Every structure is written in C-alpha cells, then in structure tokens.
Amino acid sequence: MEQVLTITQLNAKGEGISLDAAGHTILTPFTLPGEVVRGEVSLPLTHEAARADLLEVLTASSERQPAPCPYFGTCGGCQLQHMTPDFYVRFKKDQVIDSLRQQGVEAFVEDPVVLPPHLRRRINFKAQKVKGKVLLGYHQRRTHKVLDIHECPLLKPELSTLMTPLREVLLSILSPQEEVNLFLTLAENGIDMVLDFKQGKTLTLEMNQRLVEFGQKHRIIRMGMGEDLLFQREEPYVKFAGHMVKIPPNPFLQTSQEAEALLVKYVVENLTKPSKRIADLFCGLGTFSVPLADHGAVDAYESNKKSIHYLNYSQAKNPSPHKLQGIQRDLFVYPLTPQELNTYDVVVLDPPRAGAPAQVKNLVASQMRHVIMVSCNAQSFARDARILGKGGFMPGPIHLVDQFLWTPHMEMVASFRRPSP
C-alpha cells in the first residue's frame, strides 16, 4: 500500500521513522529527517513497526547527497551513502552517545576518524551461475539473491580487479544454478582465497588446473576449498605494528590496515607504563597482543584454535621483545577469574559484537585498576561500560574509528581506570 510519509528521525540502523494516521511506526531506509517521501508500506514484520520501500523523495533534506555507488539501494551492503559527510559523522557519533546515555554512562566521545573508500582488504563475494553466465557480487538487499556487480568503492584495487577474471574462471567451474562463497584476503605478500560451495563440490583435474592457473596469473598465493588446500605458493602473512604474523585461511582481521593502525595506536597510547604483565582477551590473531609485547609480557586469550596456533607459530619464528603466549580459552564459558586477573597490570578487552558481560563482572570483582576496551557495537560497549562504572572504573575519552564506511557500525576504544583503595 502506497503512503506519503514524513520522516521525523532515524533509528540506530539509519532507517527513517514516521507515523501513519493511526499512530503506527513505519521504517523507511535511505531517508533523512524532515523528508517527505512516497513509500510502499508492507505488513508489519513485528508488533512494533511496519516497513516501507522508498519509491520517491518528494521533499528532500539539505543533508541528502547522490550516492557514490551505482548499486546503492539494491545492494545489501552500504546503507548510508545518501548522507552528506557532515550529517554522516554526526549520525554515527550520536549513535555512540545515545547508547551511553541509555546506560547512564557519562564520557567524552571524540569525533570519529572516517577512513576513505578503497581500503578494504578482505571480502566475501557471492557467485552463482545463471543462464550461462556468472553473477558475482553481494546479496541483494533483504534477499539471498546474488547481485551482479562490477565495481565496489570499498575494496582495495587488488581485490576489485579480480572481479572480471573470477567470473571467467568460475564459468568453467560452476554447474548451472550452483553457488559458491569466495573469501579473499589481501595479505602483505599476495592474496589468500577460499572457495566454499553451498552444496559441496568435487573438482575434476581440469577444474583444479584452471584454478591453479588462475592463481598463478593473479597473485593468489594460497587457495583452499572449504578445509582442503588446493595449492600454496607462499604462506600468507600480515604485519601487526611491523611484526610478521602468518594467517590461516579466511582469517579474522580488521577491515583495513589503516583502521588497524589507529586502533593499535589508541590502545598502546592508553597503556599503563610500565606494564610488566598484560592480558589481551579475545585476541584473535594478535592484532593488539603483538604490539603490546613491545611493552611487556602478554598472555593472549582466544577461543579459536587456528588463531592461537598461528599466533604461537609466528612468535616461534619471529619472537617479540617480551614474552607473548597465545592461550586457547573460551572466555564466554570460562572467563578469567578475579584471582587470575589480579596477576596482570592491565587488561585489553576486544570482545565480539555481543560484548563480554561475564568477563567484565569478573574484572569488577578483581583488584584490577586499568582496562582498555575495544568494541564494534555501541550497545554492548555501553552496557559493559555501565558494569565497569558501577565497579568504580571511570572512562577516559572514547576514540571512534569509522572503518565500516557507509554502515551504522563504529569501532570504539576507551581506557577505564579506577583509583587505588
């Protein structure tokens, strides 16, 4: 049903909020406060709100700009390209401030550092063979259909230039209607690539040879299919603050080297000096552990077995100035106890999007005086900050790094200290 809607504000996802004549909430993406739009309103997906597809902007906001990507609105990725740069920065900063306010947390929030496009070093392409051609790109918005794209302003050029040759090689690999996920990571010495077929796949010798030839031509230094290695010409590696770290297939890394460098800078600048013993919780491959080991001994905790293996393997080959050991441990099931935490001078905490309330409560119960928290979710960050605050920890300035360009997400770093008794 078509309706004319007046947008009053945006929700945390950047969707426009309006009310119909009966007072029901309607959410419309790609709109801005003050705009009058025509939308196709669907039945409510929840008891709280209906959704509308934007058909036409009747009265545009002065904060609206043309989207820089031709696939904006159809692609399921970026949601905020229609915002002018100034409005975009205010919106993203306000989401952090509002989340803190809702939890009763008072802190100074810095302006975000917005990183430019063409920096993303890892990506998950979707591909499907349809009517004799390969569709390659991302999912269409709110569907699982593959949107065929030929450029993406987020990606490093080394990844963008692979899109056409990937189509060409997949044309001879995929069966009709067959789908595959392609995970690509730009390492320091080449590209790591993993193929994950939705229904499983057995490669013929000819298919395997085509993939090997593709890899040789396009600087793919390692290629795998699921858990199986197809070939490896070199071990891919990245550098954390100048230290070489080997990476597993399809690793978790910060979106870009530039964002990673900023996050590390903020963590190290806030480090208690001297720090003889440091705990890095949810350490991944050692994004913070490795730079921290320039300043003190580090125990790095992570549940992912491969990440810990590669971290320790890299340390054995290129040891840090101070001892660094990776320890496999599920901190959601077995958070460090207050007694264990008491042996450290500082704790760095970088949990997944859900946060780490159990671990934070143990920090409060310990004798710890200093916690540095990193987060990519404003809501869980604010909740965990509230728990720390109730335990006497006071937040310093909150640094914002916008490495998730044109999305509602934001990376945060803050130091929390409590006075000695």
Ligand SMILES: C[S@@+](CC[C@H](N)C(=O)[O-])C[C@H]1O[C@@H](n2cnc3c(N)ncnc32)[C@H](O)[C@@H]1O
Given for the second form:
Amino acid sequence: MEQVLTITQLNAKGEGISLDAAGHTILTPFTLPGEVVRGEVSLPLTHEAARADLLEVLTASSERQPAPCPYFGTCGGCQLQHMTPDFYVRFKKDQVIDSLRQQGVEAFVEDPVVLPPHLRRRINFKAQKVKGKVLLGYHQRRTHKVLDIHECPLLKPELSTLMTPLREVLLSILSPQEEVNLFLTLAENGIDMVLDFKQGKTLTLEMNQRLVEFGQKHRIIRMGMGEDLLFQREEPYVKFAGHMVKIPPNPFLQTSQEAEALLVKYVVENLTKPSKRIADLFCGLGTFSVPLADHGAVDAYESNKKSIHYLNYSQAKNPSPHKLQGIQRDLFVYPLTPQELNTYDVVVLDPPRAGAPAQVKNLVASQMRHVIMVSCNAQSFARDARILGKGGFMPGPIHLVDQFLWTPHMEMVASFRRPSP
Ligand SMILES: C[S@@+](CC[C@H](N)C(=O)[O-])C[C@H]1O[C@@H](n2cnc3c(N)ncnc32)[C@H](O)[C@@H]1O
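Got the form predicted alone; any chance of the form predicted in complex with this ligand too?
In what comes next, the whole complex appears, and the chain from above leads the way.
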C-alpha cells in the first residue's frame, strides 16, 4: 500500500522512522530525518513496525547526496551512501554514544576516522549462471538473488579488476543455475581464492586446468575449493607491524591494511610500557598479538584451529622479539579464569559481534587493572563496558575507526583501567 511518510528520525541501522495515521511505526531505508517520501508499505515486520520501500523523495533533506555507487539501493551491501559526509559521520558517532548511554556508560567518544573507498582487501562475491550468463556480485538487497555488478567502490583495484575475468572463467565451470561463493583475500604477495559451491562440485580435469591458468594470469597464488587445495604457487602472507604472517585460506583479517594500522596504533599506544605479560583474547591470526610481542611476552587465545596453527607456524619461522604463543581455546565456553588473568599485566580483547560477557565478568572478578577492548559492535561493546564499569574499570577515550564504509557498523578501541584497591 502506497503512503506518504514523514521521517522523524533514524534507527540504529539508518532506516527512517515514521508513524502512520494509526500511530504504527514504519521503517523506510535510504531516507533522512525531515524528509517527506512516498513509500510502498509492506506487511508488518514485527508487531511493532512495518517496512516501506522508498518510491520517491518528495521533500529532500539538505543532508542528502547522490550515492557514489550505481548499485546503491539495489545491492545488499551499503545502506548509507545517501548521507552527506558530515551527516554520515555524526550519525555513526551518535550510534556509539547512544549505545553507551543506554547502558549508562560515561565515556568520551572521539570523532571517527573515516577511511576512503577502494581499500577493502577481502571480499565474498556470489556468482550464479543464469540463461547462459554468469552473474557475479553481491546479494540483491533483502533477497538471495545474485546482483550482477561491474564495479564496487569499496574494493581495492586488485580485487575489482578480477570481476570480468572471473565471469569469463566461471562461464565454462558453472552448470545452469549453479551458484558459487568466492572468497578473495589480497595478501602481500598475491591473491588467495576459495570457491565454495553451494551444492558441492566435482571439477573435471579441463575445469581444473582453466582455473590454474586463470590463477597464473591474475596473481592468484593459492586456490582452494571448500577445504581442498586446488593449487598453491606461493604461501600467501600478510605483515602485522612489519612482521610476516602466513595466512590460511579465507582468513579473518581487518577489512583494510589502513584500518588495521590504526587499530594496532590505538592498542599499542594504550599499552602500559613495560608490560611483561600480555594476553590477547580472540586473537585471530595475531593482528594485535604480533605487534604486541614487540613490547612484551604474549599469550594469544583463539578458538579457530587454523588461525592458531598459522600464527604459531609464522612465529616459528620469524620469531617476535618477545615470546608469542598461540593457544587454541573456546573463550565462550572456557573464558580465562580470574586466577589465569592475574598472571598478566594487561589483557587485549577483540571478540566477535556478540561480545564476551563471560570473559569480561572474569576480568572483573580478577585483580587485573588494565583491559584494552576492541569491538565491531556498539551494542555488545557498551554492554561489556557496563560490566567492566560495575567492576570499577573506567574507560579512556573511545577511538572510532570507520572501516565498514557506508554501513551502520563501526570499529571501536578503548582502554579500561581501575585503581589499585
Ligand atoms: C573480531 S575477530 C578478531 C580477530 C583478531 N583480533 C584480529 O583483529 O584480526 C574475532 C575472533 O574471535 C574468534 N572467536 C570467535 N568465537 C570464539 C570463541 N568462542 N573463542 C575464542 N575465539 C573466538 C574468531 O575466530 C575471530 O578470530
């Protein structure tokens, strides 16, 4: 049903909120406060809110700008390209401030460092063969259909330029309707690529050969299919603070080298020096552990077996100045106990989006005085900051790194200290 909607404010996802005549909430993406728009209202999302598709902006906000990407609105990737840069920064900073306020956490939130486009070094493309053509790109907004795109302003050029050749090689590999997920990571020495076929796949010798040739031509130094290795010409590696670390297929890395450098800077700057013993929890491949091991001995904990294997393997080849050991452990099930925590001078914590309440509770129960928390989720960050606050930990300034350009997400780093009893 078509309706004229007046947007009063945005929710945390950046969707415009309006009320209809009966007082029901309607959420309209790609709108701004103060705008009057025409929307196609669909059935209620929840008992509290319905959703509308934006049909036309009748009265535009002065904070509206033309989207930099031709696929904006159709592609499921970016939601906030219609905001002017000033409005965008304020909106994203306010989300963090609001989350902290909701949890009763008082902290100084710095202005975000907004990183420019064309920096992203990891991407997951979707591809499907439809009517004799390969569609390649991302999921279309709110569907699982592949949106065929030919450019993406987020990506490093080394990854964007692969779109056309990928379509070409996949044309002879995909069967009609077949879908594949492609995970590409730009390492220092080339590209790591993993193909994940939705329905499983057996490659013929010819297909295999085509992929090998494609790899040779386009700097793909390692290619895998699911868990299997198709070829490896070199071991892909990245550098953390100048130290070489080999990476597993489709690794977790911060989105760009530039974002990673900023996050590492904030973590290391906040370190009390000297810190003899450091724990890095949810360490991944050692984004923070490796730079931290320039300053003290590091125990790096992580549940992913491959990450720990590659971290320890890289350390064996290129040891850090101080001892760094990767330890596989599920920190949700077995968070470090207060007794274990007491053996460290500082704990760095970078949990997944859900946060780490169990671990944070043990930090409060320990005698630790200093925690540095990194997070990509303002809600779980604020909740965990509240738990720390109740235990006497006071946050320093919260650094914001906008590494998820044009999305509502933000990366945060903050140091929490508590006085000696
Ligand atoms: C946001 S990433 C951070 C990784 C790393 N600190 C970095 O910056 O590259 C979160 C990490 O937590 C790990 N993880 C997820 N669940 C976990 C759990 N239950 N126990 C330990 N680690 C977990 C993931 O494998 C991932 O490496």
